[in-house]
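The chain that follows stands alone, in the form predicted alone, written as structure tokens.
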Amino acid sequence: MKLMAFNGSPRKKWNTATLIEHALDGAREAGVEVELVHLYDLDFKGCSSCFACKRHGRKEIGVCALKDELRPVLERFKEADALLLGTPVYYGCESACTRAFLERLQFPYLNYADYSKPHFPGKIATGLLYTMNIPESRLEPLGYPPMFERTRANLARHFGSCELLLSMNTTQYSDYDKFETGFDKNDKARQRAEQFPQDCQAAKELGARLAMGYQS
């Protein structure tokens, strides 16, 4: 058994990565082999509207045709049994690289002639994390959740569940002295060590309930 989990952050030591690795200790508690990708790390694009993936008499139904790093992981996702993604939200959507990522992923498996029979074999459980500076009273004015559903919604739709984490107002800078904001440090700092932990351990237990939702 194996969960796969995909870093949509540039950075591998900040809060979306460490809500992933909270997730994986979850699933690893529960016995589970995991694999992590810093999606960052790949060279790579999204859809290039080549439609190789929907031509009468391909070889391979599923199959993104376009050849560089994001294929070889994109052939050992499909053994994989339950998937978590997470991203940062840049500019009120998901980071760049994610987005190429979710193009690439789900495209293949949408079945043109039947929406509802995705051509993903099976289902699995999926996570989707996202992490945001702002404060969850801020969430609806800037008209973030219909965002959060519509690529929930997607995830499900391919691969037959997700389930949705949101860690809000989490600290951009280490030091905010340093930097630009709009944000009161100390508001930021009493964040971080009340809330973030509590971010932590409900990844943690998303972690085990993917596990979980294909062990049952």
Ligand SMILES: Cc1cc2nc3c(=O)[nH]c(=O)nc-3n(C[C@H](O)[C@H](O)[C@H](O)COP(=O)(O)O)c2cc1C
Contents of the next structure:
Amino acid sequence: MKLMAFNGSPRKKWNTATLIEHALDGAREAGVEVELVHLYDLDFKGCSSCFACKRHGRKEIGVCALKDELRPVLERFKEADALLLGTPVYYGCESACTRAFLERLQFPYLNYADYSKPHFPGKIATGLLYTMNIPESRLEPLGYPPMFERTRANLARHFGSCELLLSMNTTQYSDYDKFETGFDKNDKARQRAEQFPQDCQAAKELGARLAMGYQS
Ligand SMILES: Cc1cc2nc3c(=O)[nH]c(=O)nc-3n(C[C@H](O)[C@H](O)[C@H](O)COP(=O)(O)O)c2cc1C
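Structure of the form predicted together with the ligand (previous: the form predicted alone):
Let's see the whole complex now, leading with the same chain.
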């Protein structure tokens, strides 16, 4: 059993990556092999709309035809038993790199002839994790939940099921005095000390659940 995790933040040691690492710990403790891919390390773009993945008589089903550094990753993903994707929120959305990845990951598995039967072989458990600067009270006014739900539902539709985890009011800088900001550094420090460890624990539990595989 193998869990593949993808970090959609350019930062490899900050909020998103830290939560992913906790999820991977949870999965490892459950005896599962894990692989972490930092998406920003790879040279790739989003879907080119070539429709090779929709052509009748195509040789391969499910892996994007574009030949770049993402392709071998997508080949490996085909054999994965669980997926975890983590991304920061950028301008009310996933990071650009994450969005490009989602296009390339999902579109080849989308069955235009029958949306209810994706081309992905079998069903796997997936997890979707967002980190963001805003506190929980701003989620609804800024209209974030439908964005989370759209991406969560797409992953569930392509692969089987998808659990959502949100980490809010994250710390952006190690020293708020050195950067332009309108945020209360004491509130941020409190969040880091009190809430973030709970988010890490929730991520660890998510990783353990993903390690159990798809549950109908
Ligand atoms: C380009 C950019 C755009 C951002 N846009 C938002 C946003 O729209 N909403 C939000 O809550 N946070 C926003 N943030 C903050 C990040 O989502 C937040 O700090 C996140 O936890 C960073 O993840 P990381 O520490 O893993 O890099 C933005 C950050 C950057 C760099």
